[in-house]
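Here we start with a single chain on its own, the form predicted on its own, put down as structure tokens.
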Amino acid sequence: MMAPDFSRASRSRMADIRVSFEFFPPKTAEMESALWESITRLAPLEPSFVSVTYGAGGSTRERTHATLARLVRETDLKPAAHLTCVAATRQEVDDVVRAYRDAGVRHIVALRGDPVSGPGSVYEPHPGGYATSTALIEGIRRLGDFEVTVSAYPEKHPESATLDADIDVLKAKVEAGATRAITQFFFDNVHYLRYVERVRARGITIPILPGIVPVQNYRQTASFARKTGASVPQWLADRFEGLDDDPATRRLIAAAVAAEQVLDLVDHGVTDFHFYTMNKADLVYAICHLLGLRPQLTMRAA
């Protein structure tokens, strides 16, 4: 009888481990402060890519854009732009994407966004917008050599009959041209692993990043979840039990349930992490830590 194998990927030596950061844009001169904090700890772990959220609202958008150009006139960092159709005509659109060119940015997270009323409320297009991200792809490929990237969904969308024709969407934006898929963040790694062999059937050959949530907030995290088509499995909020009025354990358990996640992923082959950072690195920079990330480099002085 042959012995059993019980080595695991994560616990050699991992190489070819890529991982890239979201960030949203600050409201405050406080949000700010804290958030260039964030990047600055997390830049020299090189990533991938890091990108930028961006809501419907001409305040968020500028908040959006003036941070990208920070981040192409401050760091070697290369920033994705996110873009969404809520609430704008296609010339707005269009003019937002001539004003990413415009200063160096040459990746976009092109989204449909949530419906103005917020998620789990019925999405109405603009009736002079782009009306699906397919069409927002096809719009943005109009205008420039741009990087798409786009969303995925292994729970599949809150809005899609089934999990097969959430697929044929995805299907869709690749043929319309995007180059790569983000995914709603999980916690059990069975939706995601599924999602990719179903995709991969498919004949869809785009990396699919698996979008990681470290869980600084179990309640914000579960409520969002509920919201946006993720399950919250009943181990994580076990986990999480009594901890309400004690941050210090919350962090670490939220620690150990992150490694958990992504060890087990690159023991099934993963090499590409997206990760949710809600503006605050340490819990990440652990993390990549962990996935056998050293830093590189330095941010580049304004």
Given for the second form:
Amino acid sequence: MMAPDFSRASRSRMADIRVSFEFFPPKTAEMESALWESITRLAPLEPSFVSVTYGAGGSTRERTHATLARLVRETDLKPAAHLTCVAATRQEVDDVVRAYRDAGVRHIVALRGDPVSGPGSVYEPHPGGYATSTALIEGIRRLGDFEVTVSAYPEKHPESATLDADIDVLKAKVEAGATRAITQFFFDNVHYLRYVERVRARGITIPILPGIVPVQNYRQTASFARKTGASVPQWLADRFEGLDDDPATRRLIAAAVAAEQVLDLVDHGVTDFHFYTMNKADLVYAICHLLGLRPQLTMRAA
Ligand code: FAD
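Same protein, different condition: the form predicted on its own was shown, now please give the form predicted in complex with flavin-adenine dinucleotide (FAD).
Following is the full complex, with the preceding chain placed first.
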């Protein structure tokens, strides 16, 4: 009989770990300096790419563009621009794609976007717009040689009848030209691991990056999770219980929770991680350190 293997990949020297970081465009000058402080701290970890979100219904169109243009101008980072097609004509969306291209952006995270009245309401495509994320991907690919990343939902998208129907949508997005997916965040790794298994069984081979959200603020994260269809396990609530007025302990717990999650994923063979940074570097930097990443001095940042 063979001896059981109790070795853990996360306890060996971790090779080939790749990370990417997501930021949102800042609203004020103060938020802008906080963002750039975070970018400057995280850039030497040499992420595969950094992405900048596109506010609901295109509400941050100019700010998203300005952040991306600055990333191209002032850093060696590879920027990815989020883009949604909700509430916009094809012409308007195409103009944004051309502007990204002209600014030097070659990677788009293509999304349908939430319904205009918010998650949970009925999605109405714009009559003159791209009706689905698949149509958007085809439009982007017509306008240039862009790398296209899309979303994936391990616990299924709230509008989707079943997880299989959701995987059908992912398959259509891959057939339209998507070469990578980033998942909605999740707390129980089993959701992600089972999802990847089902996706592979359907013949989808693109990388499915787990989207990791460090819990900077439990209440806020739990409320956001409810809107996006991500489940919040009781054990997570228990870990943050009684800490509302104790930010220092909360931060330590947040670091422990995130460390447990990513190291368990490494033990299951995951090598690529996407971090929802919330424009804050500290926690993400620490988790990347645990993953074996060290600052490289060659990176030009800010
Ligand atoms: P899709 O994956 O295209 O579809 C979601 C669901 O809609 C499907 O599962 C299915 O139920 C239904 N559906 C779609 N097309 C079809 C079809 N052809 N036939 C049948 N059913 C269909 N939002 C923003 O506003 N800005 C952002 O920057 C942003 N970034 C995100 C990044 C990531 C990694 C993720 C996971 C989400 C992001 N979102 C963002 C949220 C996203 O816009 C919402 O979840 C939105 O409701 C769905 O967009 P999608 O592209 O994920 O949809």
